[in-house]
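Just one chain is shown here, as structure tokens, and it is the form predicted alone.
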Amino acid sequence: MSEQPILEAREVTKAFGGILALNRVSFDVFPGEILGIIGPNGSGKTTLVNCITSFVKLTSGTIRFKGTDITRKPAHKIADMGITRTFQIMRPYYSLPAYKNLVIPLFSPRAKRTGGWRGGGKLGDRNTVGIDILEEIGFERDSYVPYKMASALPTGYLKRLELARCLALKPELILCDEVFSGLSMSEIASMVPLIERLQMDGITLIMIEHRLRELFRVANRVMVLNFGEKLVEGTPDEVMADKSVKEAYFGSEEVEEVMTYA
């Protein structure tokens, strides 16, 4: 991994009038890597990933990509320069079928520029492109599931759904809120190595999860939030180890796994 950040997150913080979801929260992601988020219900994880991709405005502090001030920027502009996120209620075209989800982010300035799926090149025809990115994260390309409407696809296959729209737009990075959520363990075992083939093409993934036994065979760095503040860094047993987290995690549906991990 390179020594330089992609992602530079300083002194994030997010007030809903006088309640702080986020209290200057500060971290790094590195190119190539998997960091996950982890913490108890409404210590303010998923409004970290608001801030980031702008679909909410931080009150201050500054996130920089790939060296470039993107605090103020819009959520469009952040997408078109390589931020994708899916996210924890799934929002497709419910009305569309799940190849056409894909045809709307290849008509996107960043899919036009970077010349399609895989490769670069030509963009081609992008119904084919679309179920070609629907294959790769596991539809069956010759099945009828591809076609399929969205409002008619059960949880697992939407869960790639997400992830096949993020991937059209051909992003450095990654978001992923609670992908394994909701997800049988048949389903979260075939998730896993998607994951990890994503990585392996490159792409950089921040991971918000619950499911802290799946993301730790995948995360080479986990961030612990709290009542919006950072309360630790480190790898998987580090977090684990440390004492502040079960206490963090005590009386939460999640202890008993943490206390098992560790």
Contents of the next structure:
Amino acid sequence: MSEQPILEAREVTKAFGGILALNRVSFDVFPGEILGIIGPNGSGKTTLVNCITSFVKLTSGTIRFKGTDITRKPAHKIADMGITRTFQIMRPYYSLPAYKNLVIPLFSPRAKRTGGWRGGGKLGDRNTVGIDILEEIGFERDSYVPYKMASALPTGYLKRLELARCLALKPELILCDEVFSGLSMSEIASMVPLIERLQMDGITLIMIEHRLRELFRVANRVMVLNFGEKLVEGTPDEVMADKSVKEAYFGSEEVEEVMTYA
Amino acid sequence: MGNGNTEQRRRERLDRGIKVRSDGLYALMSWRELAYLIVPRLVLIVGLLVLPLVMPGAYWQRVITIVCIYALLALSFDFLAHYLGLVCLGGAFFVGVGGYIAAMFNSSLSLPPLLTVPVATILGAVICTLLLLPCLPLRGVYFAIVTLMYPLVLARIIEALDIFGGTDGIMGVDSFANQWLEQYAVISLVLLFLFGTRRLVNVDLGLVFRAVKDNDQAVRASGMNISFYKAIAVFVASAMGCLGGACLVHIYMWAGISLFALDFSILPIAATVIGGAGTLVGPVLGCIILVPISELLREFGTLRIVFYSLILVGFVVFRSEGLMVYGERKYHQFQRWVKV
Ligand SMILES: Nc1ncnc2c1ncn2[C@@H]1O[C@H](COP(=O)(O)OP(=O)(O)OP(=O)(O)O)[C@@H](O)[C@H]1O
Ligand SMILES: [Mg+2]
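Show the other one: the form predicted together with its partner chain, since we just had the form predicted alone.
Then the entire complex follows, led off by the chain already shown.
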């Protein structure tokens, strides 16, 4: 690939005390693609997201975004550059209604610069822009759901709210940490076109998933982590055929299922 | 609703407030709803304004002034604690900084109180915010402990280095032109800051404050520097405290290390507990109750601490939500029997 990667991770290493959560992981993400990251529990996927977004400091290694070294930048600067993330353990503002949750990212310097969600220029009323984004992400506009307290929303909506908070910043790269987990089949089925539309809008995505079947359908490339190390990287087909991946997931029914399904 | 013919009664609880509270969308539909919104505010404003007139004598009028100064401190505490999650036990720190600045500008530059008070408010808030800047990343009990230290440390420094008048303090500070001016100035300031902070926590900037309390990591992930927003809020809160301190100095015509006394940190917190945390008006109400009681008990000397603690314990045990939270709920709800 001749294209300049949007994100370059080199030898990323993170140690928590004696545990090596990430061991010299290197990879590239190219503009406009969806990179899937899979791996068994505790393999370091969330830690990788935390390292990229500077929520934890790396032990060693470098991360570059569009050629700029972002390794030591504070978390809010990184988000300001257009790298946003969702949290595996969802973090809405529970004491605020859903649409008011979006007033906060819309108040950020980046949102002010990029002019909110639709169109440029002056950002209008943040409440209506927030409701627009929620509609975009699958909240029914004319129902009462956007006005509900975040604490009263079911998981499916909270996952969408996580994504909506990213979108409010008009990001270039979204790191999704298990946005499908905890959702029913039908809820995932309605999320998939949403992800595809984000890709069509030119947003690059890194998707961490345990739901392999759904991930393999949307991802352009997949990287496998195991015990903090990169196992393989390739197209979904290549990864599925790889022997070491089967070993890492040995006994996991999901892989068996995906293998037979493919 | 009344078309059922079964003779069964059900207790219905209505929430009048929901309609008017939902973003003021329907707020102006009828005079009744308008009154529903305005009357409580009017009662508060008029009540505070007539208080000095109904007080028997200058002593109790002075008590009202002190109530207002504590009310500013309680507002500042409630705002930081319940809209930012910063439990600040350093109310006395704000009072001291604001008070000393006002006293110095008055005694050395002989500026009139009308100028020293605003100067002390702004300059004091800047100084307090700068000094608290290193603590802003601290959370919960750590922030509380460190802020508790600040007034103690400052008082000891003034004592040890014998600066700003040392243990004698700064004497001969001008008083306000007259007692009426003094009282209505502080009462208007309390009303101004009360409605001001209530407005602030509901505009977009205030939502960011509340988000920092709710979930600061998500705020960081939204590209916002949480320390910056905490600093803005600390500035607002310390401005209220410094304002209180500056007024106090002109009322007592003296600034000394007793401005850093623990009372200024603790009584506002007790008032917040009694009045209802997070309501902003509750802490003001709490001061109106608590300060006169502690005045009445003055003749008991140090023993009044016991009475005072008993009241506090009683409130915490029996009505921990606070007067205002309870009152607001009862005001918004009313019950009636309906036939089902
Ligand atoms: N803050 C922390 N302190 C200490 N150890 C940590 C911390 N965060 C993660 N770890 C450890 O690092 C390893 C990787 O954890 P991580 O959360 O990145 O896994 P994961 O791949 O996201 O797992 P899952 O699929 O369960 O979400 C685990 O062994 C975990 O215990
Ligand atoms: Mg994880």
